[in-house]
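Have a look below at one chain only, the form predicted on its own, in structure tokens format.
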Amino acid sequence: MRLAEKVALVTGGSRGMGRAIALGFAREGADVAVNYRSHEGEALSAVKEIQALGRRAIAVKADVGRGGEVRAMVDRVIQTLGRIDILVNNAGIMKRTPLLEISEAEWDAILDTNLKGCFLVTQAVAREMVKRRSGVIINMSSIGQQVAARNMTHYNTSKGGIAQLTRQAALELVDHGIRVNALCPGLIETDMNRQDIAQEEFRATRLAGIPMKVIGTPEDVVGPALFLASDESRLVTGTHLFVDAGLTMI
């Protein structure tokens, strides 16, 4: 098993890509802490699935955009599971709003969760990883860090910030034995965008711009995440792995 005896923390791990990654890590031998903010039932369900695989697991409630809650989450994971070897910064929210209609509150909500949250959790976990001189951090970004899209200004700006945060963290933590990379999915169907994809016009328009003509599922990011989390990528840090069916190559 590629992650045998490892402990992973997956933020936003109750649903979608986070849940798929948490289960994928467990299948490869990792114990997993599943972070959630509001979907407790789904987080507990994920924990049960992980435990059924013979791994340890806990559900930890925390708003990643609040420093106090982040520190309490990290403390609980370490107290319960012993350490954190792998962090997946997956927690994120999205809203489609035209640039001229984005309110200050909506802007703050997106940036606080997606970018500030990524920073706060990275910092808190890295401080613990430094003590052991070992660790892997995977930031879930998006093709939005590289390409623009209508009505996605705040979301894509947050992902652009994650791209640079990934480079900065990789550079500053490399001497401590910590690798930091970003995983950048394209169009993946999750609860966050399922209603949009169900609309025929939206679906057709998006597929027209994807060379492979495929809409991904959360399971499509599990293999790439396992690669970045395992020793198979021991020489990989500060990079961005696109899982986008070819969308960003044109």
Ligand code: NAD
Given for the second form:
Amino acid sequence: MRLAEKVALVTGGSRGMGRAIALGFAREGADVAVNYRSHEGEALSAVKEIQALGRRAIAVKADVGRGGEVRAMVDRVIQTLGRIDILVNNAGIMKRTPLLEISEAEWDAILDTNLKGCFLVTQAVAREMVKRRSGVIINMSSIGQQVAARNMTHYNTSKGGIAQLTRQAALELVDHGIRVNALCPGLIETDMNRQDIAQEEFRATRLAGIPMKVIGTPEDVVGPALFLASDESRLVTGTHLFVDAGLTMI
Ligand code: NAD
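Next, report the structure of the form predicted in complex with the ligand; the form predicted on its own has already been given.
Below is the whole assembly, all chains and molecules, this chain first.
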């Protein structure tokens, strides 16, 4: 059990990669708080699955882009599960819109959830972690943190921000015994992109650009997340682990 007696908080943990990571952590011994914004039923079913593994689990509602809700979420997790050893900043939203057509509201929605949310939860959780002089933070970034893609200006800018937030937080928290790293998936089929992937032209074009010719599943990020969460990566901080079937090497 690589995460025995650890407590993890996974934002956006009711579906997709967040859910897979929450369950993967529980299989390795962790108690897990599953954050959700609107999918209460799915969050509660993830909690049931985790409890069936013999771990403690709670569902916690909060919009990660709102500071008050984030602080209340962190307080509730600490009160219920005692502490937070591992934070996975996974919550995110994506829209495909040409740069010339992105509205101010759409820009704000993407940046508030993906980048500001990552900052707010990191700060609130790190304030607790520093008291115990230990902790691990994993930020779900994307290959979009370093490559450009059409119609993804706001989303990829948010991920570029997460890349730098990861380095900044890793540096400022290193003296407190806290490690901070980013996980950068390539194309993983989830609710976020299922409709796009169902379109033959989108699927064929994207696959043509992926050296391994594979579209990933949420399970594909679980092992890399476990590595970053566990002591196996105890000397790893401020770095970016790409899980992208070779996408960023070309
Ligand atoms: P998903 O839509 O299945 O999961 C995202 C989760 O975040 C959902 O449960 C959603 O409800 C939650 N969420 C959204 N806004 C929130 C908010 N304001 N507060 C709390 N929760 C919120 O998608 P996914 O593909 O599993 O995405 C997980 C993360 O991985 C995201 O950060 C995404 O940007 C990133 N990512 C996805 C891919 C991909 O190909 N699917 C690739 C690279 C990175």
